[in-house]
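Next up: just one chain, as structure tokens, the form predicted alone.
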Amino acid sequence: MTGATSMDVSRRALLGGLAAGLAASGVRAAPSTPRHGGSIRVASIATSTADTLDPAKGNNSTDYMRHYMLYSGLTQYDGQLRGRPGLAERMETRDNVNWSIRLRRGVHFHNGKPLSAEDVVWSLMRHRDPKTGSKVANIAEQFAGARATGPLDLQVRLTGPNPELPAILAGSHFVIIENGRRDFSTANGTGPYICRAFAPGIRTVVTRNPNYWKPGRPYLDRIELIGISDEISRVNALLSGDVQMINAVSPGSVKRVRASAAHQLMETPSGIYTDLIMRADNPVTSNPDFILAMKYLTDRELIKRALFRGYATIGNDQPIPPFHPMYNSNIPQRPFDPERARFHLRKAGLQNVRLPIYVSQAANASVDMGSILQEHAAQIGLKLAVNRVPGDGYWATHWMKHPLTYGNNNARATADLTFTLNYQSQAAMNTTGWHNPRFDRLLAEARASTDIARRKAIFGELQWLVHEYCGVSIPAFITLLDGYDRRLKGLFPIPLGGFMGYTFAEYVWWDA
């Protein structure tokens, strides 16, 4: 189609680009043997009593690859985090605006019904319902309109010009339901894998879908996925043969898991942080000398060097990590500056101020990261009086709910997508509450551009605002660890989170 993006790639293009990708970051793509049958245990960092089958309220990285387990999208991520082909198997614009989807043939959910057009409009306008709920809301206010223009065709017609369209809806909140649900007791999706149990906070249950649209996979007859907050815990687990495959291992117990003859660590460089939350709506956490003074008490060089022990980027209190495409290297980094921090203090008139600072294992790193900044803060009369809460309900019960928390943030496919659910003054996961009216300007201008250095430039411009004026402070980029036996094949690394970008259940088969 002359003067048209064209989202119509081959499944031998697909793979051939995936192992492009792959090599080009140093990574050997999985053997080509992989064999069909086998059971194993996953153990997450991330559960809680919230966890849920609905795709659009998923919350963490459970969620999200429980998600991908039992549904598909209509795009997924090849390893440079692009949009490709999934169940849309051609996705047309001239504009930006109006986009041509046309789904592929003989996909069927789990319960037998075959996948349709209306299908794929409930699933993406639900998101603009606000009885739904949806965590990407703010997202899917960009879809101006969506409607079938035959059994397997439909138009989708957005609120103004984003070319990254195919890469937001490979996201695991706009995987696709059936038309009508509502009921999320269980689910029924087109994914890889059918859903067996699922008691929230306890374990999902999952066994192979045999009618999946991709011919051969899946290859493990049955999945269960449990969590295990506690790392410790995690990782004996994992060395006593009790889970297959664990995620956060610390850096701490690297040595323990490379010393067992039977288990194998497998890195991943993200943009996955852990921040320091100061909320927007109490008058001290909001003050902006009192943002600058806990950002320039941030000691970066010792998170990365004794907390990570070297397996982390030194982040600069914005989201986009140096290895990011649309990273802004013109800010200067900000240094550990204890005097500076007793200054903008002073300036702010805190001094000899008592805060509680919320701090648990759930949020990783977060209890020494607390610490840290404790013993720094003393130093320039300021008392943080950490409180150390289980990980148990600490998302539900503290996260944002104190003047001071820390969080973990996953990464985000484009620097759209990270700046429009985690910034943006409505977006319902803006951690701090901040809002700043030239950043939610010039964010919808940066969506709207085609013109790649155009976009850079916002981007960047955005970067800034959030280094120089959100209550957020982001210490380093982790480079996320994940521990498995050696006998679980077919993993890489995707740089969107663990778990292979929280997809492994797909791709992973058992050699025993």
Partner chain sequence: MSGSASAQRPTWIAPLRLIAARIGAALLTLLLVSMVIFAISGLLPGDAAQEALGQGATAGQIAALRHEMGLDQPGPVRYVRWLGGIVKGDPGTSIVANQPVSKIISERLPNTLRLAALTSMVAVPLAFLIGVFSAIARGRRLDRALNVLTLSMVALPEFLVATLAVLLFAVKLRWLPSIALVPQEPTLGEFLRAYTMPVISLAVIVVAQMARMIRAAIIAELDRPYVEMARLKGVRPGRLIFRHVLPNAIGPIVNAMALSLSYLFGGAIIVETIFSYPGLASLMVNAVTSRDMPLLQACAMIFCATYLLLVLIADTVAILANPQLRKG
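All of these numbers come straight from a predicted model, not from anything done at the bench. Think of the rigid core as the biggest set of C-alphas that the two forms share within 1.5 Å after superposition. Positions refer to the first chain, counted from 1. Compared with the form predicted in complex with the partner chain:
- The Cα position of P356 differs by 2 Å or more between these two forms after fitting on the rigid core.
- Core-superposed comparison between these two forms: the Cα of G216 travels less than 2 Å.
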The other form holds:
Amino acid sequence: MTGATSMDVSRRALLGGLAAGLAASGVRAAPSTPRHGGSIRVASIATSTADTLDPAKGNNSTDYMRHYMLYSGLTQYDGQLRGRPGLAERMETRDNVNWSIRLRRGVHFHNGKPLSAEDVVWSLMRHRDPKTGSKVANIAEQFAGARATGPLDLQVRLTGPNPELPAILAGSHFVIIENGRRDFSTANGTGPYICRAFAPGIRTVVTRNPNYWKPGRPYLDRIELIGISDEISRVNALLSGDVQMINAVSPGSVKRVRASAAHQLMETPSGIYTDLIMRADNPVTSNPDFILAMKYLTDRELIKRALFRGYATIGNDQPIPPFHPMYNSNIPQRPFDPERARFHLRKAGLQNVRLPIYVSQAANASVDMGSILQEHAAQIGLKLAVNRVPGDGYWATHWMKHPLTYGNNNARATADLTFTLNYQSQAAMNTTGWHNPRFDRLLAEARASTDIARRKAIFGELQWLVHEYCGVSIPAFITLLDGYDRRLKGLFPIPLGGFMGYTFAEYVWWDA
Amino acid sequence: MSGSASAQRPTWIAPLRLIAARIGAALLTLLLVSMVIFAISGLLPGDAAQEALGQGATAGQIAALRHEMGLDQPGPVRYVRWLGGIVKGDPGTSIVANQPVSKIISERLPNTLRLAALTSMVAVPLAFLIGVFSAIARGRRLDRALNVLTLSMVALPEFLVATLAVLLFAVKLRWLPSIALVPQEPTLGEFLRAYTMPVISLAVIVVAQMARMIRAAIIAELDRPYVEMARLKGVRPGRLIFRHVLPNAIGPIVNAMALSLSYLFGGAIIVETIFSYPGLASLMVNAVTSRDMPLLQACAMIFCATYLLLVLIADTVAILANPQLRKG
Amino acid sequence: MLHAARRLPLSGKIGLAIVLFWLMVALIGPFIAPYTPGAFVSEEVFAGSSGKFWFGSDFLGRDVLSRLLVGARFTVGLSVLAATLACATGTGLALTAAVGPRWVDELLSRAMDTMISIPGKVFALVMVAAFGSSLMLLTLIVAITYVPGNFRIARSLAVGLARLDYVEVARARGEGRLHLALVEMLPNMIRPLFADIGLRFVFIVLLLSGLSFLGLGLQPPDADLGSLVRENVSGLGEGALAVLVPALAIASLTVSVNLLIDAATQGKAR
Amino acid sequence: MTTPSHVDVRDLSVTVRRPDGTLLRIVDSVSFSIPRGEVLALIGESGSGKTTIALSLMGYARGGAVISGQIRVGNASLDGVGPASLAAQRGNRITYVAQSAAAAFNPSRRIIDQVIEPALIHRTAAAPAARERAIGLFRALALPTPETIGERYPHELSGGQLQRLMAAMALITKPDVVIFDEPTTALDVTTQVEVLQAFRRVFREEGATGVYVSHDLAVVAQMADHILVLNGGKVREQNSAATLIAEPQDDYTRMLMSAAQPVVQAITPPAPKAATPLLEIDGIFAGYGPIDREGRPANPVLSAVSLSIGKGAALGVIGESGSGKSTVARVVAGLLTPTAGTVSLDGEVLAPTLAERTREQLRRVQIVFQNADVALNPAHSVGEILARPLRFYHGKTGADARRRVNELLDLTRLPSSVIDRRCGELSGGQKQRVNLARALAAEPDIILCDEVTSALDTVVRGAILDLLGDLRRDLGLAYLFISHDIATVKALCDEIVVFYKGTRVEHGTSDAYAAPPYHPYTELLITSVPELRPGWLADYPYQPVAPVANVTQSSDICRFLQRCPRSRQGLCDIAAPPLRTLENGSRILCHLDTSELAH
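Switching forms now, from the form predicted alone to the form predicted in complex with the partner chain, please provide the structure.
Full assembly next; the chain just shown is listed first.
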């Protein structure tokens, strides 16, 4: 389906079906009529001096939320992570390499300046400038060039085919800023809200943008975004009515939120996972039988039940979650099977090997996953030494640097992104370091293809390759939990992240 | 020693000299502190360039940023440059927030000061009363009751106390907000509501420490002969404490207060975290995790300088309160 | 020793009994724990007391009693070790300062002033961030945090003692500095120092739980009493045993140590 | 005036609870009465209960003791009344002068505020009136600058002045009874006389009734009309002062009287002086504090001090507190490095610092401090304390050392049962013996005794002096014996040196101090010692000397000039005093000669 997105956008946009598509999703989540007015306070997991108004530097959910409040992207996600028309009225391509984009007419920045193609060119191409310090510089490398062909028209050329550009451009990092803007002490976007106060590490206050390009939206008068890093405090703040919306409710707090008559939980099954990485550059961890042994040794049910209190989706050692349009449901679920693990281990001749395994608070739940694995491994004669290392600096000093480490992977908008960033042999973040020529070839083929069915088939095979051969064990995908005041309406999950993939601001309304 | 010696010089010379010596020592300590802080912050693994750019950064990007931040300079050079900046009141630019450190701190420092001031206004009189009363009632029932009270105040981890308070007063009773977010232009009511719980949570710890030290200071004085003499003069307990004992115990008492109050700065981390209060301590934690060295160093310097300043004030009060030191 | 214990007032005896109880738990706790502390044994989280789980289950369905028995060892062991280490170092340096040349005293005092002016939690935070929080490092970092405080107390004691005639006599006899420090002075500092170790023990217990709150304490699945409270604090609202029991354990430990110290030092004053 | 007795005490007992819970009666059925305007002295050694009785007159008991019996002062009964009415009496009708005024005055308040405080608390006078009365009392007590002295703080005044100020405080409310608790014990003899004179004069003027607590019969004889001798909380004898002193009835009283005048058994005269003295101190300059560029310490104490002691000889050093006499001992022991001068042992120059002296040199010179309470390590047992020097100097360990420890205990007449006890469990006299035994363990040639008898009761002091005499005779020890008490020194030593402000003003044989001529300072010291006869104080000829105005503080002129009753203007305040030898062989530092000093 993702493959269809581009077509979808361009076709429907040409047909002027944009409003209908958006209305449909709005109607589904909010049966009653949205009202205007209201002011809410939202608490996210973190706030720090690193808070930024520069979309390119967005680093965590608080940043993403803030950026979606203030800016708009060329496209927007829907519940299936498809890129829907945003500032772009239409996006057209024939080869998945050269894209022509037509912008919506009559859109204005908060300072009154009308949106033009130059703004978009600047917003996209700045990611390639190292000085920008963009978090998505690696994704932006595929932007070979962009040029305005008219006040509202531009051409984007990619370095290679990528049919999922519309979905990629819906990401918060690619929202549109004013041409030439380098100063981000305040925000000037085209988003649903206008920045009124921004104090890094303290708060962001935004008020309704009366000239938002979606008529009637947004609904709230004012949103105050703060960070409460302590989960208990965050839940307390929700329950005491000091904030109306929080994200990252831990499974342990679910009972408390559910017990409150005034509050509700939103579950968002996501593609976020914690994986065991078996490096391909080590003779032991690259052994196919060892890899299989570890995969069979993973007690997914226990992990889901004990570590996530059920708020997780069982994974099948490949990075595409079951609810994803590209999911290959034909791969049988790998069970927890110590006997098969023992068989593979013996086959690999590695029964008595002793291996260190690196876990850290930084990689969500990895400490407990590591100990569970260690316990089961001990039963089949494999000695794993769990090395717990500090969260600070884990990514730079340990992750991928030892034969066995745990890592976290964020949900990517598209299967293509997921595979390209973390599984392609040339990728900088090829976490396992595996090199599968067939995988690389198929991935390139999928990108070039414009046929949805063909793409789905290829992605299915890629999933199987990873499931079977890649040194990665993916036990479960995490379900995100947001808590909110019952009077807050218009919410629906977008699997990219909490708070509707961080885009809640323009959808929610206050029923009071 | 003798009266004749001090009569030769104006009486304010002696205390001034003592105080000047203390200031000198404090400044020297502060210099040492600055070295330690700089050295310790250099021990932190990872570097700001890496942290700022995240996992996806290329080596070229990191090198460019490192150069831009001056991280490729040798340590002593960076220290001297940094110290020079501090002295001139410019602690540099936050490498994470890309703003002057002074600006970031100027947003937080008033918060920390306000919380500390409010807490002191509650804690100091309370601790004083508890300390004095338990000293007067030494060994008697009131003393033992107050002892158990102060003990139980510090018996539990502060995050638990604060969380309990939130559960009770914010979640259950809804009397007070669970987070200490003060509106831009608060009314007195909003202001007090926002601060009540953080202040109480902090005060609990500080009161207990202070009260116990004040009690000890007073009891040490109560054993001195002049107290017996005062009793034998027919001085009643109230006058005994306030007119006779306190002027002599003021040195240790202000010292105890200085030590406890310095806790309100660096020690407020947990209360700041629980109540999402944007103070300096949480800013510093932030700086540690994001490897924002200029910010981290500036915060640490502020904490240490505050401590030294408080101790200096305590010393000065002690010098001025003691006629032997005051008059040479 | 027994004789001294008998002479304690009632509050001191209670304190002593509880302290001994926790020392015992720290020694044998892990051996009598009914379950592996990290094992997910209960389907229910924050379960109440039952025959199977005396103190119920925690936020992940682990046995609270087992975790408590093991956690007590971390808390008591680490705190005792760190307090002892801090006091041994602080006192050692204090004695060096008291019997050594003036410049040594000056140097040490200045260095300790420097260290004491850095807030304990901040220091611990930075050190843990720098060196990690393995059991060993945590003990060391916490111990270092409390060295200057002990140094101040021990130094003032030692300097006071160094002026006393019996130290002068020993000096006039020609005794070396080591003898002066260890034989003449140290034995007379033991009692106030013991009280100091006790107080520092309490501070360390609380500092550790503060560190666990900040995520810098012992790393899971190991957990000291403070981290047990911390990780289960979401159960506080429903009064879960998983949070109440370790909280009670900390309170009883800190209060009893204080009671014991108060009683022991008051006995001296009389 | 219907009742003849103004203060009436019947069956007074005070009991304390011991740590093991048993009761101990520290004052046992004491009865006495005092007529208005008279002074009763309570005399006894430490532990006799004299202070306890005095305090119980104010209804005050230390450390939770319980008072029983009847106490009546004036018209008020003090037994069994509540704290409020006690507080109303204290400081008002009954007042108290403490032993150490330096400690009993609040260090952080001005004197005048403290002096008039009782009058204000008890509302006997308004502040201006009280102030005026205080100044009157200051004047009567012969305090300098009575108008302004009250504006000072305690640390700015001397001990003798503070003691008189405390008396003024006690008299401010015109009390029925004033209690003096050893008010002059902590003072130098010369100051004591002045204070006693002031007290006596004011007492007579005020017509006050008093209780005077002291251990010193001679002092009491001057102050009291009646004397009550106490021992172990019981009354031994009670009589008028004159009668009691003239005809003591009780054995204990007689013992007290004899101990007040120590006599040590005749000592075999020291061996004829060898060519080199055992210990020679030559031209010592020393002091405390940082040393300046010219090599002078911030607080110079000793200047140009020279002494020598032969083998087996005993040299006494006397002087007031601050005269530098203890500093001499510290320099000799090596504890204080002199800025100039040498110390030689057997002709061999000793290094100025401890570290440079050999162990053998250290062994031969041992020092014994005044206060055995702090001179003995409370953490060690007697056995350990004595064994250490044995091992350190002689390498003795094990049974060998044990045997020697027992010998030392024998030598100092201590029971061998003390060997495993800690010093806290010993009596004052026993501690001082252990203190001595430790020095003896080194088998020294000379012992530096720094006020070793000063902290002891008179009876115990006599015993220790006897011991010192015996040891000297039996072991051929030499002593450098430092004391403020000339009687003690005379009893023990062959030669005596008098120190004044760090200089040696007189040096002679003990016999030479029996009668004039002396140095004027020596004369003041000797005549200031109260004699055991009532009326001595009344006859005391000296009045404090008005300071000589405008004297340049040159180090050369006589340091005693300011206080010297015999000073001559135009002589003493111009030139440095010469060192002259008197006819009795004493050498003094004075402008005056034998004939001028003889009367």
